[in-house]
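In structure tokens, one chain follows: the form predicted alone.
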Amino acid sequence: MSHIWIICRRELKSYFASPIAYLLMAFFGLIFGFGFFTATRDFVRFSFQAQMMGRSMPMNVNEQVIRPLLGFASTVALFLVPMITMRLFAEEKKTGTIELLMTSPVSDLQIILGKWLASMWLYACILAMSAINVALLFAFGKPDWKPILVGYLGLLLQGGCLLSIGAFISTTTKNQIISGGVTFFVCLLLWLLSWFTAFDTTGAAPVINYLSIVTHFENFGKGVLDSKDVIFYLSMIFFGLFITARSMESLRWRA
């Protein structure tokens, strides 16, 4: 466990030692915080319209501004994951130093978890950027805090999910660019499977529609808390991993 540690924090060490997590917290805040900006005022907007017209239209904080805000997050991590992976293991390739983490007294095992910690405790930094956000719906108004810590886990999950497929992806190219653009067109083809499959009744459809990441996320930016989708996350993480270990023990056949 101590090996996975050191990895990690010398992953994050080099995250922060450089521009790449600083510019990616920004990156996420500006354009979270313009999608809250345009929530709220959507919000307030039909809620004065609804008083001065008489109606007694039910405004629920967490349903028009924290679950679309959520989901849109979902949507932006299709562009922060690949270049969060992209140099995992591609730069360790490019510059030789793959041959010294591989001949150290660490297994395989412990290496790709220390770096995916290390990635995902950089993710979870860069949507803890969106909680200063949400703290002021909470300083002006009363929202249910249950469903927002719900649709954060989910976006800890599939985040974690996206993350494994893409440390793989950083195993099997020394360049980084590669990296980030497959990994980018992976993501974003796990992202479009369910619109693929929105018109489609053939036998197929079921089984592909399960596994887009967008279909899993629904119950999460709901607030509801569902085993199956849970599970599928994990599934997908585990799934990730081992490929990427399968991944890593390749590279060590072939040096």
The other form holds:
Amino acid sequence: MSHIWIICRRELKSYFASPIAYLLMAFFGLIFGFGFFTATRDFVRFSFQAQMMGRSMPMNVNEQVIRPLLGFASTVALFLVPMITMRLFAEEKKTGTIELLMTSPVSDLQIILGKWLASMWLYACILAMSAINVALLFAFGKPDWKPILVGYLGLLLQGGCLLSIGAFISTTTKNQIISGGVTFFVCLLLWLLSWFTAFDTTGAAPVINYLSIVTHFENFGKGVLDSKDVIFYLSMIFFGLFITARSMESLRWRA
Amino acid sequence: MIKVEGLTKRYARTVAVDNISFEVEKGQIVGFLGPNGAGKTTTMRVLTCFLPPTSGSANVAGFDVLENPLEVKKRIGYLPETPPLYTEMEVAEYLTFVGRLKGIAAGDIARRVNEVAERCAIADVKTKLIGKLSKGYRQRVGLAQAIIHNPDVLILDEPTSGLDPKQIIETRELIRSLAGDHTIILSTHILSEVEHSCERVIIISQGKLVAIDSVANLTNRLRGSEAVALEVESPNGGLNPAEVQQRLEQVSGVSRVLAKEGRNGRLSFEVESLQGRHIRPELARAVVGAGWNLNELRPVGLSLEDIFLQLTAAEKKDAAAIAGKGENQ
Ligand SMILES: Nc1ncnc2c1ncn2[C@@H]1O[C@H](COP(=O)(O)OP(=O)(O)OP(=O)(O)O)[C@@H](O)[C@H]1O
Ligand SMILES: [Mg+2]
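Form predicted alone done, so how does the form predicted in complex with its partner chain look?
Entire complex below, previous chain first.
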């Protein structure tokens, strides 16, 4: 356990020693802020109009601001993942530090978990950049906090899956650009698949839909905590870390 | 302490290490010698559990590298060919990280970091970013990293590469001072390095074991004969090379006379002695006695360099024969 923590801490240090962590946080903060601004502006405009016309439309912050925002965040986060995971193993393979880790009295699994947890932590920090906006909602209104919590849990779980897959891809190459590029492509594919299957319910679509990491977020976005989705995400994370471990093992046999 | 039996490591196409067996006893310093691509790094990577052997076995401190890698790793300090450094970390921070990774108790880490920094002469750069260090300093940090947990076995892949002459001497001394408590294998292509720091040498070439012996034995065995460069001139010109050669061959203790290219009527020879014979005085007497001028008489000696080249360039058959001989001794 303590070895995982040692590796995780070093990993976080090198994330925050380079500008990449801050850039990603700033980028996400800005994009989310922009989304938030648009969503609340429309919301305020609608509620004004509703009042002016004397109709009391049921206006709901959760439904009309937070839910679309969470969906938006889940898409943006999809494309942050490659930036986070691309260096995880590729860089250490390139500089040779992997040789230090792999000849130290730690297991491959401890190395992988340490690294994955560090990437999760950075991802969580990036997501936290959106908290200011959500806090504003609480300051000026009374949104229901439970669906928000569920939404963030969904974002973390979805991120966890993609990060574990990104970690796997990073073990397969010495080149960070390739590692990031392939991960980006995989994320893009998942995103596109979720679009296609939304319009198609025949043939393989339900299967793809079930396997798609993105579609499982929908329930979380609605504030619905379904154990099926949680189990799916957890098993995907497990699967991702498992293939990472296998890849590291084959690294020893190949290189 | 280290026992390697029939070790073979094959990459996709190349056989990097081919059926190597050797043993290293506790407290010994062993030099691992071979030209580029001989398989030194590969053997070390197997010993450190970085790569699994294709066949054969390697045993460190009683633990097999395949069956018990964790136990092996606990007892090994390893300096890879390129020091495994995180350039974005400070030196002390990095050493602390490695110390934790190797399982040093939390209370002892700071003390150990200071100790190894002192020993490896990097105390003055402890707060510097590793990325900003020169190559030699990086090498020293790499060495500090390898010894921080006071391991039983030290495996050093070219520990003095990139160091300045003064630092090379200091590092050799450091390595020597570590012997006794630690069993050390170091690889190098520099022969003088082996002469200076090692008790035993393992020479490999193209993945095969060429010789394994103590430094003294190897030097004696191969350096037993003396070689002398000789230049002869006739005072009145017109010297017959064959005649001179014949005269030289008659000197007792001479095993072989090689005629070399001469200049301006002078004749040059290289004369090799029989095992353990001192032939220079006799040679001088013979030349002068024949009425010739002796312009030069200089020992060239078979250097360890020559020996090494001889050994590693030997045909595979010869190599196997010498290896067999080495093992029998
Ligand atoms: N990862 C690899 N994949 C394929 N072949 C390799 C790999 N690493 C080394 N080799 C090959 O194995 C052989 C032995 O290489 P090794 O690095 O062990 O030599 P070395 O004795 O350390 O040489 P040097 O003195 O140059 O460091 C070489 O022919 C090399 O090309
Ligand atoms: Mg090498």
